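Form predicted on its own, single chain, as structure tokens, below.
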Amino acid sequence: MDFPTLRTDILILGGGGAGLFAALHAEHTDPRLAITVVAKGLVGQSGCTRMVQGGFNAVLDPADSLEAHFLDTLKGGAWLNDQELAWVLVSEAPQRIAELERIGCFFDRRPDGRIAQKPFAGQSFDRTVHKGDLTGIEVMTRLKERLLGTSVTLLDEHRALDLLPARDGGCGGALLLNIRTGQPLVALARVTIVATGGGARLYRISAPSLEKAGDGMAMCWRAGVVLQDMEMYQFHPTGIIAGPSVLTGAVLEEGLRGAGARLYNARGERFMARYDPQRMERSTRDIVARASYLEIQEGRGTPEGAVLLDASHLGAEFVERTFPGMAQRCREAGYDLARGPVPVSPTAHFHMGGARIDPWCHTNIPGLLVAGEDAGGVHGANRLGGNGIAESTVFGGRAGDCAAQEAGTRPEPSVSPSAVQEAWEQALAPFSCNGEESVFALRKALQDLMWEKAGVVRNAQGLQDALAGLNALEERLHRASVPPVREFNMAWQVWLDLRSMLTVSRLLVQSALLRTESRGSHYRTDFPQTNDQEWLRNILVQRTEGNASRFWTEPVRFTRLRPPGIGSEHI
């Protein structure tokens, strides 16, 4: 088959915050470059950055400091962070706020005109910049507007199927699928940036947009990229429970808890007093999510499997004025956030693991950069609220700068036709299957399995069960067929999503089995203690022959700070 081909200097997979910042920085660095942004949905309209309610952590106040933000990030990450990446995050976040203002973002202000900053959990200073509780919409709208004034090519509703190896080594681009037509497109690029976001939809209750299936991490694994800390998955403590509605899992951001909203179980007990009496509801996400989960599991939840978030004592006028987006979202689900409690549950939110990168987003494959949630290391074992959008913009911008500089030094890529053909045939596999398995039923089975066996609370037996279940689901996926039409075939898209979700799920479960301790978002009932003596280590994984993986560990590199009481003799 002759494949239509697109030649570009820089190929950016992902149209969220990291992808658009990469495009703008690359275009600014060298306007002569051909730059292409590929989005599974609509560029700037899909992805998770647009869904950000809370805000953006940045040191702006003279009473705050980069060192304090850095230490908060390491404490929140349970000291598993790559400290050089974390330092880049905190030290460049203020610059990104200035950039965003220059392109038109207008953040909330104090009476004296300075940018307002609000409290978020796990922080020693109120440093979260925001636009009400609709910060992501403000950021993505302005980024898209600015991008439309450039020569950057935008490919809406195209999904990347696989990264393509260049004949002379490294990455040569990617095979794309035009979702509208069902036709392939070979995108050859001197430099490729993966910024597709995470894959929270592999869990039954989850917060991000529907297209988040872990495509970027799965493609990176198949290409041989080293991934790290895949067991570290964050559950946001307060996702709405709204029955079978797609609103179930949608986040009520922690600015609410920062402002004083309280959590109660069905008995009316303010249960955080049992788990973190000092910080209560302002504890870190991992602790609050686990506390809520345990309350529900131990029979103190509501009949629909929730605990209750109550902001009514803050005053209806204050809640409506300060959190208009969340108040509206609750009304759509049948609740009144300003005047009564709302049922909430932990909801899958953010993957701290991902591709191992250096501070300029390089992976171990030449010509392949990774930025945003597809990358690991920045947040360690638990991400602070407000550090996610900071990561996307900081490292998205860095990836764009780096790609623009390196595009001129890398030769025009050439890829093997057989590699393209093989990737395309694998994507077409469900069309040649006559099985009766439903991809939609398989997706639900996967989400239930991961929620129950590899979710907020884990143990060896559950993780082994999850692994066996994943094996069975992979077998069933090979027997699943899709309708024989390629244009806008949503069953085919779900089949492709499942392929990615199963890969990410397997890496997550295998890594979780290896980490025989509890740390940050990874909590095991059979190893409930944090074991600094043995587990201040990152877990790494890379594909070997076939679909096998090699796992190994390396000590965390304490390049700037050591955890209290930890000397070099422990590492």
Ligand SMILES: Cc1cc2nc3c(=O)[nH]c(=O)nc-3n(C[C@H](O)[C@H](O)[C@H](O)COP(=O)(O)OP(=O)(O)OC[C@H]3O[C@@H](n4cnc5c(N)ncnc54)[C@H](O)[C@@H]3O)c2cc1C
The other form holds:
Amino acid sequence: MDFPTLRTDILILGGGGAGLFAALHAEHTDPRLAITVVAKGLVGQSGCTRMVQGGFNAVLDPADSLEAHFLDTLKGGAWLNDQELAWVLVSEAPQRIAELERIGCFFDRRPDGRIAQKPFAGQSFDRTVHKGDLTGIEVMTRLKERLLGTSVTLLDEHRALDLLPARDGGCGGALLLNIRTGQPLVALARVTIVATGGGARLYRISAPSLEKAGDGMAMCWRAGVVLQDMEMYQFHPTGIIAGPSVLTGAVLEEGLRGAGARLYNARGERFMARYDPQRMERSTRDIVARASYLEIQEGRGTPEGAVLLDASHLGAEFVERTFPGMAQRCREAGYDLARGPVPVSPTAHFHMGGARIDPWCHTNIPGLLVAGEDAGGVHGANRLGGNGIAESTVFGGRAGDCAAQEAGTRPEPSVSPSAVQEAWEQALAPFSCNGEESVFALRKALQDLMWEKAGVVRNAQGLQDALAGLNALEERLHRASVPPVREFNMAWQVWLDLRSMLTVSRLLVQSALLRTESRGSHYRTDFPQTNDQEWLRNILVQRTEGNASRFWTEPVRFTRLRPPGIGSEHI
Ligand SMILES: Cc1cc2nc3c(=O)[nH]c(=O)nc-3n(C[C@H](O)[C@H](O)[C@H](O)COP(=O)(O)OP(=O)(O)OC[C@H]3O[C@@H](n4cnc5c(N)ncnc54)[C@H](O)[C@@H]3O)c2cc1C
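I've shown you the form predicted on its own. Could you give me the structure of the form predicted in complex with the ligand?
To see the whole picture, the full complex is given below, headed by that same chain.
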């Protein structure tokens, strides 16, 4: 088959915060470059950056410091972070706020005109910049408006299927699928940036945007990229429980708890007193999520499997004015956040694991950069609220700078037709199955399996069950068929999603089995203690022959600070 082909200097896969910041910076560095942004959804309107409610961590106040933000990030990450990446994050986040203001973002202000900053869990200073509780919409709307005035090509509803190896080694671009027409498009690029936003919806109760299936991490794995700490998946403590509605899992952000909202179990006990009496509801996400999960598991939850978040004592007028987006979301689910308790559960939220990158977003494959939530290392074992959008904009911008500088040094891209043909045939596989399996039922089975066996609380038996379950689901996926139409075929899209979700789930479960301790968001009942003697290590994985993986561990590199009790603090 002859494949339609697009040639571009820089190919950016993903149109969220990281993808658009990469485009902005690359275009600014060299406006003559051909830059293409590809998004499975609509560029700027898909992905999770648009869903950011709480805000953006940046040191702006002279009473705060980069060192304090850095230390909070390492403590939050249970010292598993790549310290060089974490330092880049905190030291460049203030510049990104200034850039966002220059392109027209209005953040909330104090009466004296300075940018307002609010408290967020696990932070030693109130440093979260926000626009009410709709920060992501402000950021993404302005970013997209700014890009519409440039020569950057925006391809909506195009799905990256696979990275394509360049003939001279390295990455030569990607095979895309136009979701509207069902036709392939070969995108040849000197430099490719993967920014598809990690955070796959792997779990029954889940917060990320609906289209996120872990495609970027799965494509990276198939291409031979080294991934790290895949077991580290964060559960946000407070997702709405609203029956079969798509609102189930939607986040009520922690600014609410920062402002004083309280958590109760079905017996009316303020249960955080048992888990973190000092910080109570302002404890870190991992602790609050685990506490809520255990309350529900141990029978102290509501009949629908929830605990209760109550902000009513803060005053209805204050809640409506300060958290309009969340109040509206609760109303849509049938609850009144300003006047009564709302049933909530931990909800799958953010993948800390991902591609191993250096501070300029390079992977181990020449010509392939990764930025945003698809990358690992920045957040260690647990991300602080407000550090996610900082990551996507800081590293998205860096990836754009780096791609623009390196595009001129990379050869004219060329890929082998057989690699393209093979990737396309694999994507078409479900059209030649005549099985009885429904892809929608398989997706539900995968999400239930991951929730029950590899979720908030784990152990060896559960993780082994999860692996066996994933094997069985993989078998069943080969027997799933999809209707024989290419245009807007949602069942086909779900089949492709499942291919990625199975890959990411397997890497997550295998890594979780290896980590025989509890650390940050990874909690094992059979190894409940954090074991600094043996496990201040990153778990790395790379594809080998066939679909197998090689796992190994490396000590965390303490390039700037050491954890307490591990040698002298400063390096
Ligand atoms: C509900 C919610 C609230 C959050 N609130 C906060 C907060 O208050 N503060 C904070 O710091 N962080 C928050 N986060 C985390 C934050 O949203 C992420 O860290 C960050 O936005 C990730 O940015 P990204 O650019 O990597 O990915 P995203 O913004 O998710 O963008 C991913 C893009 O990739 C596209 N894509 C996916 N697959 C493909 C494919 N195969 N081919 C092409 N394109 C593809 C998507 O369509 C989308 O355009 C929140 C997350 C959620 C889910």
